[in-house]
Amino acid sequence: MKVTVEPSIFSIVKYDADEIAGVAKEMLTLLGMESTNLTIEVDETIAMSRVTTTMGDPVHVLAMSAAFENLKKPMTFSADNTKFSLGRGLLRVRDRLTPNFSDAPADEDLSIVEAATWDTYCVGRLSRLGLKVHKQRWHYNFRNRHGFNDATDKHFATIWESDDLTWSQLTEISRHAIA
């Protein structure tokens, strides 16, 4: 595995790229995902936590800086944020490498409903290889956008608890959350 981050100085926010492709080589080990080859590009005028992956050899993920952020002092690099949003973007790439997620759409082209639905998916397996999740919060982000009731909760919960699901039974999943 080949792990590149960019820039390689940072200027604006206090981040390591040696110490960016620790957290990312030990995530793509965490993964199962060795022999994937990864640049990294971390915009640190954008204080945002997102992250988005685009598909190739290497594999480019788009890091705004607070994806990486330590949120009790901001500008500063946390190895546990940078591993969670690295992990979300990961198990996205993951996912589509296999006929289960072939129709899946790309990052940007992810509708809201789709992003909160995926990234329900992605963090409740996160959680059970061991990352600190706070679920709850991942809970009222998929109600956000599925809506508030006994319905919602119940497609919550197995979509979190499923370790195998398609990207039609996701989205299905997600359809009848919101009806």
Second form
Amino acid sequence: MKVTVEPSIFSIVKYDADEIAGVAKEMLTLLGMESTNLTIEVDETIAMSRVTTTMGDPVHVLAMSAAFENLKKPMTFSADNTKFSLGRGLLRVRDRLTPNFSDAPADEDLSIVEAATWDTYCVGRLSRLGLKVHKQRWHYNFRNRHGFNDATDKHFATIWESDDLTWSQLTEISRHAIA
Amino acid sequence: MRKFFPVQDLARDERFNQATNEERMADPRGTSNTGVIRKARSTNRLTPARPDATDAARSLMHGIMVGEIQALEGAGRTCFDFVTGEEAPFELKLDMARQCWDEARHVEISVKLSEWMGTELGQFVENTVLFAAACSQDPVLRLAGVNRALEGLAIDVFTTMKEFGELAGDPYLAFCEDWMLADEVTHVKMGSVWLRKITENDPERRAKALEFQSVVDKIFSYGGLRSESDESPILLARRFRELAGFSEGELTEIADVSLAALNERREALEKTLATSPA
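Moving from the form predicted alone, what structure would you give for the form predicted together with the partner chain?
The next block holds the full complex; its first chain is the one shown before.
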């Protein structure tokens, strides 16, 4: 695996490119993606936590600066938050490498409902891999996109607890949750 | 008991990390699509339609929660720091005591809402600028800075969050924000009434207080957090502010100050990027 981080020197946030690359390698190993090469581009001008990926070799990861940030101490690095943010993005990449997700839109084209659904699926799996996650945060995100009712909560639980869904199944559950 | 408590001595447990406003202002990053920050979205207003809406709402809710704690501490201080009758009328202190009761209730509500939204207490940095505005040695300046500027911002924030809850269909968020908003209007009104009453025959003191309010308004607008531009997450809530006693002229001034703060932040970021390595 080869990981490149851009920029190599940060001018706004206090991040270290080597440290980010190290965390990325750790996550690639944890997710069984040792043969995947990455270019991680950090946009340090934007304080958002969004991470988008574009397939290719290397896979391109675009991360807004807050994705790797210690929220208690703004502009400083958090390895835990980086693990978690990269984990979500890399799980989407891993999904896309299978035929089950061949019909999924590119990250940039995902609707906010689709993004919330896939995030739920990814974070549920990350929690089972031992990463510390706050389930209620993702439950609230799912409710915001699907509705605040018992039926939605049931569909959230189904996605959260699953390990082998296809894109069609994910979108089908999401449609039922909104209905 | 100690009087005039300094902001750096506020008691918090190990979950919380505090930052001064200067530290927050040193962060030039933005979340809007203007100027050099152009990739994210067409509007920065906090609505459920924003891709990062849930996280942005959680962060703002945490800011509200710590703001309520500081507002409680500030109103409590005003009850205690000044000599009754000589420095502050008894009735003013009674209003501040009532405000303490309200703020304590708001803290409890905000904690519950934060948990409901999936936020751990202390997860985000606590900006202590709110309590800093409550450290003035003149009760009239505190009323101007806290009750009119700070609680005025709270009106804008609660209006935005209430609308967020309504649009998202979150019944708890919309309901709680609406109730807290009603209290904030009262708090601002108390500030407006006491400011006029105490400085009735002291135009110099009134001018000083209004100047302080203007400074605090600008500080609270840091980075254009609140303005009438779509680039700001929080909209200036003109109607509720009118109900709270703000005149049309005052509202226009706050809108201008807020827009100036937004432009300053944009320029700061452009400057940083221009001087940073490619």
